[in-house]
Amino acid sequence: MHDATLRNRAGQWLEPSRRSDVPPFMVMDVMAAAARIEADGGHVIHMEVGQPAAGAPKTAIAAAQAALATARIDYTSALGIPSLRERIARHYRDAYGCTVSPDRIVVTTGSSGGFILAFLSMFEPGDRVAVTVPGYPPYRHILTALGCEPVLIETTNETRHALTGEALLAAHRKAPLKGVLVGSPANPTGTMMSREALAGLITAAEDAAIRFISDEIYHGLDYAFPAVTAAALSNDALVINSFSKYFCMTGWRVGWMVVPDILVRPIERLQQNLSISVPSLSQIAAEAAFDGAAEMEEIKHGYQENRRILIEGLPRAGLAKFLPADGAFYLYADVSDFTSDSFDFAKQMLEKAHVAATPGVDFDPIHGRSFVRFSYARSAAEMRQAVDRIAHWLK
């Protein structure tokens, strides 16, 4: 009765804070039903998680059992290794012929780490922070778990559902934003803005004082064209990106960021207090994935295969249409010729047809309940099975 009595008292004061009240990453669930399918015998296509099939690189593997056989695996500065920040910025030169100071290099915890660091570093509590609609889930998630006030601008056809200054600007006149954050290849269309598209929205965002952060993460995923960096456009853009993706990484949960000057020692503050540091055997896999890119190339030809399987198969499945897949490694599929909810669209696609993909309200609450997502980071094999199944179960 004490016990009870306990837990009754608990109730009434322990309740979760406001700010946790965020929605759930719905692709995080579509993995777990389909593991209960699988559990169960079946055979599910993943095609829901933006995850490589592949793993890391021979290099870093091989850099990470050789710092493992020291038996010292400690703290590291919070900004990371300084070998690992020279390496980033030799990679601007190589990649892009793009100038960094290692200084600016600050390693993150994946880049869902940097984008708290930049979130909290750029903005206060009550901000206005511009996003696109249809755009990564958690944007808005952290955003307001941290007392900001995501603001949802829908792209459109007309600018290959990219961001336009135009757009961001009308925005800022109806109440100011203090900040905006794109992302070039994007989740979950694959679309890519290019130098000139990227620089005009820079431009506008400056100079109306609105600070911008570029999301990088899918950078050497592009099949249209090169991506640019936001870093050789301003030195006062903030730049996020992450081994997770081209090198294939996801769970060493490391990633960096390049920063301006004038925030370099807050964000140290910041990810002294929050994290101490990034793992150091991630940070030194790292650093010697760089030297897998032609593994990691080999890799990125295996997705543009993908690309051109779904593109030419899905159409003869009946999904004829969907988004410019410029970059990246997913497909963004209309489905309102056959639904308008994409959420029992991906629940019955899962349970009849054991290909598990990701609804579109996840991405855009205004128009998503007529997308999903389709991510073909997985075998050929794979993909010609996916679009047999899906036409098979739409007849």
Ligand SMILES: Cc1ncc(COP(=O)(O)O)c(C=O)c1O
Second form
Amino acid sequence: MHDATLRNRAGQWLEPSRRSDVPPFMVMDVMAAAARIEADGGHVIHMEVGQPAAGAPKTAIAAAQAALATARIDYTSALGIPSLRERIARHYRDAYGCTVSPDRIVVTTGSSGGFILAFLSMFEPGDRVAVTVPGYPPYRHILTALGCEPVLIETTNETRHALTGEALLAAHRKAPLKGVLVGSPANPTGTMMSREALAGLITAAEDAAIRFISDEIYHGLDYAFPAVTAAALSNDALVINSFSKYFCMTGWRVGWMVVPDILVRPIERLQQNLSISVPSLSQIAAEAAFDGAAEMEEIKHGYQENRRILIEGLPRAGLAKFLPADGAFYLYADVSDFTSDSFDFAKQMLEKAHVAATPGVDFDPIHGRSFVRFSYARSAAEMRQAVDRIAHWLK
Ligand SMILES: Cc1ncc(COP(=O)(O)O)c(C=O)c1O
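I have the form predicted on its own already, so could you send the form predicted together with the ligand?
Below is the whole assembly, all chains and molecules, this chain first.
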């Protein structure tokens, strides 16, 4: 009784931690509104979700089915099934001509699981880590939840939205940085870093003892020029990748990292404690996914066609300002000629044109109100329809 009174008076004993107070994804509101329109019989073109319309490669599904029929689904070693780690290392040789030891490969629960392991193994609470804006929101939110301080550095059109060594070092001079994380191809901008831009940034970071993390989840989906892996440029960079996007395996929750030698054992210990291992069925499927490259290339060609339709069609529809759509499946459009509130713009576009897109505020607390992100991971017919609907609405 006495304890209960104390608890009630304190009133705070069940309050969630401050570190769990991370912002939600605004796109969820768009998705909920789209679902309401569909429930009323409307037909929405979904360009808000960053998820491939296609499923996993047939090779991956067949391997998973065979494993279910014949094998036990057990824990695996914390760093991942050895044959998968070897297959991923071979991928670096085949795709980039670069040698990576399988010992440095860590299989993760999607790249999302990779971020947690990477940040925990590299940073202390309070460490400052640079991320770009616009950028993928969980970078900053995971850092915050782990007690690190995300330092937002704006990227601009002048550098194709690539973070430069100068901008990084300017932020470092203001207050020391422990790390920097960039993605190329990037979400939400779809822009890519050239080899020179990436190499320059890595050199600047490493010369200043700033740890470098490269999110390469959209590799394979490069249209403007071939994507370059940070693993080919530095053995000290930490590379994060995933089977979610190129291999269309979002729900399988499997990804990987290439980590500096010195971090292998710490990350192994973290993974042992945090999740024991990545789901083994997903690892088995992931290994076989590499044999489905022909199927995945077909899907990539589909994105390429979608990209062409939007690059040609959106200006005719009235949306003529967007960033170079170099890779991934995103086009980031400047809608400031129409609104100073991209959330409202996306809402109106959904209600009036039945086209769902993501307001830039999710990705950019500074200029996001001027931008909307279109995802072009669905069919070409839907892309054409979307352009027509937007044109009709903006007329
Ligand atoms: C840039 C970027 N990184 C990482 C992720 C996380 O993907 P996953 O955890 O499925 O590998 C996403 C998902 O949309 C993303 O856009």
